[in-house]
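There is one chain below, alone, in structure tokens, taken in the form predicted alone.
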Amino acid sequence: MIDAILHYSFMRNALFAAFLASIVTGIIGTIAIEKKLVSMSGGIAHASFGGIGLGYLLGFEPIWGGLLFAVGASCAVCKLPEQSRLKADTMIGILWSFGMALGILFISLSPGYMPDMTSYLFGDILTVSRGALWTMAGFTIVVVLVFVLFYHHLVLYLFDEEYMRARGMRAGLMEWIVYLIIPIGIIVLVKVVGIILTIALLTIPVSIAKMRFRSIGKVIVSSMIVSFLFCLTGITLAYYLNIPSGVSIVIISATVYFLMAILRDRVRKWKHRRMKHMRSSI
């Protein structure tokens, strides 16, 4: 079955594309949550709408416009609140609404007829282009190298930013580092399973490695693994039964979040359950 699949063409690079953006949920995933900026992230995805609708306006690549926008609703949120009465999760809900309905006005004046939106809503990765490879394959080195250069400070910043700062450490520099950093991860995934499922896809695979490992680095690498997995589930499930495959890897990943999740509850019951009786034999 395997080398059915890939004896396509579309097939392997959707592979590869796979491979990519479980790269990037590893590294994105476990600095969102970490740092809870898991709202933050859906928030600079749907912003990137905005973008994308401007590459079909003006003609250019949209996947770039969508990293123009992202990054700029990034610096917005963790900016903008400081210098003014906003919360941060107040511009979050505004920057995500405006560059949704900037998106749908973009592409509502672009000439011709509107095109097929989909693919980057709800993804497409079996339509991935050898060229959109490269650019996802270029952001992700950017977001590798980036958090293979500063891990140590990234460590520190993530769970312990009041040290960090009482040892006269650059706090704020790595502030902006990860706001810079989580757009460009996330148009990686946006190609992957689109605007709407990428929260989905970041968040998962972590939450499921969290549930196993304590230390950040298996935490990274074990939620690459399963983004994989989940990935490679996905792809066949849609190339097969003839569904959408960002939906696909999206409902995989989440029933089998669901199911760890009742599985490890119905274990720690278990365990409770056996630990109180053995004491009450003694």
The other form holds:
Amino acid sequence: MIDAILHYSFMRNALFAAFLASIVTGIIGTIAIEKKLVSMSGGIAHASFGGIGLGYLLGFEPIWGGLLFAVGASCAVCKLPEQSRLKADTMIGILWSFGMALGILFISLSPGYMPDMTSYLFGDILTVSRGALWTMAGFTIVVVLVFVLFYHHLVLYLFDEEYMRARGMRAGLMEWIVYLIIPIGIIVLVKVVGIILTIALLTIPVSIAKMRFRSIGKVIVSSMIVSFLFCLTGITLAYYLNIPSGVSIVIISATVYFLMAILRDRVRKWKHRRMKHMRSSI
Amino acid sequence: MVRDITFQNVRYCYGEVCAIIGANFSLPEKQLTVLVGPNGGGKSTLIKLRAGLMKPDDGTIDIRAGVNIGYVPQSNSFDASFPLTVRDLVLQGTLPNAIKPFQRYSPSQREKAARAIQRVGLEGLESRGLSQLSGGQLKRAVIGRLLASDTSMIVLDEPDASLDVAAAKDLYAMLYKLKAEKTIVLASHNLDVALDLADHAIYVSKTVTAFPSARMLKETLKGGIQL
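Next block: the form predicted together with its partner chain, after the form predicted alone:
Let us now look at the entire complex, which starts with that chain.
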């Protein structure tokens, strides 16, 4: 594996992409889980497919089209339910399927052969180009910078929006920031694990980190590390077994999560039994 | 006696159903006032009006200049499984209202939070996660956040709602100590404990009757007098 990293630039690109995706996972995953925006994130990821298709149709970099559609979908989920009778959940469902349908339409209208979309749907970290890497790095810097700039107020917004409003703080500003950085982060993950598997990388590393840590800072940092380890293992498996990297990353992440959940449950039960035994012997 | 808040002829209705009619009373500074009354009598409405979360349909609520009100709702407005320690929660109280980039907690903010944690009796539990706290400890931590935020009045809506008797007694004892520096107003069902500690009492059952001492309300209720 180390040999491959030293010899092939695509492997080095893949490692750097995994590093960027892991940073995004820690921040955006924590936001999505704690603000209960996981299904919205799924909706945004799928809506971005419309923009990717538009990029192919009009001949510009598809990832920029994806970003445009993702930000549009995020703003729609944030503001339209307030102004109409639609529930946010319904809006997510509509945008989810509408984005996918538009993507397929645009691609089918594109001149020439139909491009292979599997790398966007299921991700392929081993095919990330140097140009795409720079774009991903730019998006990651935006996410990190915004999060660090407003860290304490953002955490308060995620934790207790009602208190923030009661104190007269600008919770609305934090809401806009959250709804703008989520789509930017999602686009970074789309390149690594694809539209369909993005939710897995957003939720699993953070959920594993939450099993161990009680402070949000530690949860964010440790989920970044966990995510990077998953990506690394996934890339290795994909390289040697010749399987799609997005799929291997998600299968490894989900397997580890289930094993850890079972282990945690067993440990809890064992501790409970031990306590009970100690009490009865006293 | 300095009055922190004065209600004059306040009325509040939910559509056609009025919860509070003709409320006239004032709250003295650094005293503990307890609100009692039947379920659905309007205690929570009165608490929210006082905390500034709702505007009256009629009448006026005068708040003395410089009085900052901190409100503790009946049920927490947050998810206790959020990865936050007691220290993180209380530190949030020291955050300024104006949102500026790169805000970090200064040593004086950390000092203030440490003092607030001590005052609510949670020293030693600073690094504990919120999900690891009991109901009473969590309520104390929330009050600690208010103490750290320089509020001069703390308004609590049934703080003992999810607590057992011992935890409720502890909480009231802590609130009693706090009244030396803060004005405290609380709605409660726990008449015996609350009225024993309170300086003043207000009976709320759509109409509002203020008693100069908690003992007077207790005797009135014991005497079976219809309010």
